[in-house]
Amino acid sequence: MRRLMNLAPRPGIRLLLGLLPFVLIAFIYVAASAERRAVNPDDKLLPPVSEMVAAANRLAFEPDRRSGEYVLWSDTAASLRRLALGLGIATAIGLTVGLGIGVLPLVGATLAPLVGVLSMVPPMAILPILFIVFGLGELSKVVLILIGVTPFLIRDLALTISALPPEQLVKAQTLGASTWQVAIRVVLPQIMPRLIEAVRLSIGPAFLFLIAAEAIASDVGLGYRIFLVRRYLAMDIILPYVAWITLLAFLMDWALATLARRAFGFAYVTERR
């Protein structure tokens, strides 16, 4: 009797049952949007596929009257800068900070519990106090993201370090690998693929604490036209942005995804299709 969680489907029933969600999402909603408009011909909730696909086509392929910029590449540029900044700056810091608390006990003791409670403290709470601190420019927007998620890299690494198995510190010690040759060529070769992997989980919140910043004070950004637009109800915007959003952080992912096998296929094992 074969159990129902050994039954694996093939490449190609794969492809089709990762479809079908998507497929029913978007009968559902052309169904309730024909039904609103049936109802109400100026609905504008759940806009019509025609009218999504205008706007982006307008948003990206035509000029701003006023300010002669292409909208769509345009807030998709900054927010991609922010979003690069404060994410390679996370990584650069998670990374140097976690091999430390993870290799010397002396930083771990002193740097592991600040870095605990400052993971506890919820990264929107304090956007008023960065604005404030580091005014409305792009610096608040970046530093928001690496408080955001800065914090959950050190831990991250720091546990992976710590599950690492003692003997291969202690043998490479027995050899005469100084303390700076077991982080470097022990330990950070095996961290690599973990590093990448807690990067891609990272993408979601970064995404969403740069969003809410360029909600709040900015005059570019894809966070910033999605809240400039609510106002007129324009979902017909608002829906494309939250898609082309959605892309872009599946791109990244799938990036990083894609680099993690080929850089580090020996040990990148947790990616299972």
Given for the second form:
Amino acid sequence: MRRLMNLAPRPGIRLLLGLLPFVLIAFIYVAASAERRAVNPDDKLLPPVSEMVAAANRLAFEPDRRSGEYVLWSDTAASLRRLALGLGIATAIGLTVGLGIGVLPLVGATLAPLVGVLSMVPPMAILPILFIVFGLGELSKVVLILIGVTPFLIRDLALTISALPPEQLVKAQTLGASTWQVAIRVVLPQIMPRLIEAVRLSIGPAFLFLIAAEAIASDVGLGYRIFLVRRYLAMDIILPYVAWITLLAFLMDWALATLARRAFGFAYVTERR
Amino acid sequence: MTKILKLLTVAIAAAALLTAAPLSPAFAAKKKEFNIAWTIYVGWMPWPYAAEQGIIKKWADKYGITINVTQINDYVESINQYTAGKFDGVTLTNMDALTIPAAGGVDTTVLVVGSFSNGNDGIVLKKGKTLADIKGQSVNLVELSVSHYLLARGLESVKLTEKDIKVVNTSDADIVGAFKSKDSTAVVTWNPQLMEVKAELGATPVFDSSKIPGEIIDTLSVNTETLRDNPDFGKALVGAWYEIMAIMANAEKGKAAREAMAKTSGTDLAGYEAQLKTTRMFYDPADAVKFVSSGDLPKIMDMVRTFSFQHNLLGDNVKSKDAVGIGFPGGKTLGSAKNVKLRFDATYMKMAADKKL
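Target state, the form predicted together with the partner chain; input state, the form predicted alone:
Below is the whole assembly, all chains and molecules, this chain first.
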């Protein structure tokens, strides 16, 4: 049927169409940068690509003049460590508490309202309390990610479990399964793909909280560097850092998507491509 | 296929031209409407008060122009917006004027020298009673700010260097909360946060800006080109400023003004007056002219630019502290005379002193 909704691009054209918005943005950037440079040769707001490449090279492959460290790599290592800890612990808590709330009505009645309320607390607004309780070191940064991400994971999983067909749970019980067996053998495999998807969706917020935490009190990290050089408008450093963060987040998202399809292929059988 | 490509190229070019337009900087020329930005700080509160009371409008009307006064919540952002061309003037310190707009190629003129910090910036320790005790501690401060400069000057005075301590970049909005944490034993900050930090149990102030008087200067600075093309812009601002200064200096009449400024900055009259005590205000334009024209200012700016250069604030590719030139009244310059990007100008304040506005 020749309708717009049935008009699919061929693979070559598809690639071209996908690249088009990127090319467009790059083009606009280069034009705007050149125009600002023409007016003020020292303009820092939109540095030309060559300067960003030079800055990125300097940060990645030349030791820092003062500390002797390779700035980009030490920042990345510190940030990824915080992010991995934060997201990892959040996932573990999200899975256990979500499973508890979803499977056990007693736990649900006790914790669901609390989680519902906690998920509405803006973490950034209670920072001073976090500082006093968790200090200014690594812990408070990990905790900020935890507070920001965990309630979402818990609620998402509990909702997924409540959407499972009750017949399944009843049937497992008539076959003699205990609560534990139902939770581990029936519920868990079915919510794992959803857990991975929820974590994928949380990568963005997790980065947001990480960078906010690093902006507030830190001496190393991707967010620290961005907010430090923002003081003198060094966009030639900030923009490559933003691109790098985007790439890292994209790779993490892609890795999780691949993992989900490999490990839980059954959940993606009906996926439309 | 090639046809599609050609079409795409044209479309991209057209879109780029359309979208790029708002990103291009404002061109200086004769204009009628001006924008200045301010942030909350004791020495800058007269600006919003002047705008509220219609004093800015009165002076702008006198010269047939319009001046919009806008508050920006974040200090660094206000300077960045000015540097990017969104504002014609901004309230900032001498060091930030050198390291952000001037180092960014935006020729900037210090139009009004309103005050200098005389105790408004300080170092406070929880462990130790003198500045020398800071050795080996980690210090929470806004890195690369005037606090960092104050710390460097303080360390110098007790024969320590930055290698003897660890600097932890901490947002000024969160520094009070940070100091309450047991991890934090030393901070450098400015008012109003400094008052809160000093009030902390067991906290000892060990060094403050009254020991380096005149080195942290609070200014209103404007785009040099805009000022050159529109001297009336400068005249109106300076006229309005000194009208407020005359009111503030008066103990009786100034009370209402100080009370209003206190409220706008989120404190009460007592709190604001405590901050004023540690600020050396130039109520009299003649005092400001004297300060700007004195031989001490180039010496101060030399220390500031040396610190800035050592911390890469003049740019990563800059090979010497002379790269960005600084101009002073009477045609004196410091550093590259060909690349003067920061100018201290007493002309307009002199007009106010001579009552010629």
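Note that the rigid core is defined as the largest set of C-alphas that superpose within 1.5 Å between two forms. Positions refer to the first chain, counted from 1. What you see is a predicted model; the values in this text were computed from it and never measured.
- A movement of the C-alpha atom of residue 12 reaching 2 angstroms or beyond is seen between these two forms when the two forms are aligned on their rigid core.
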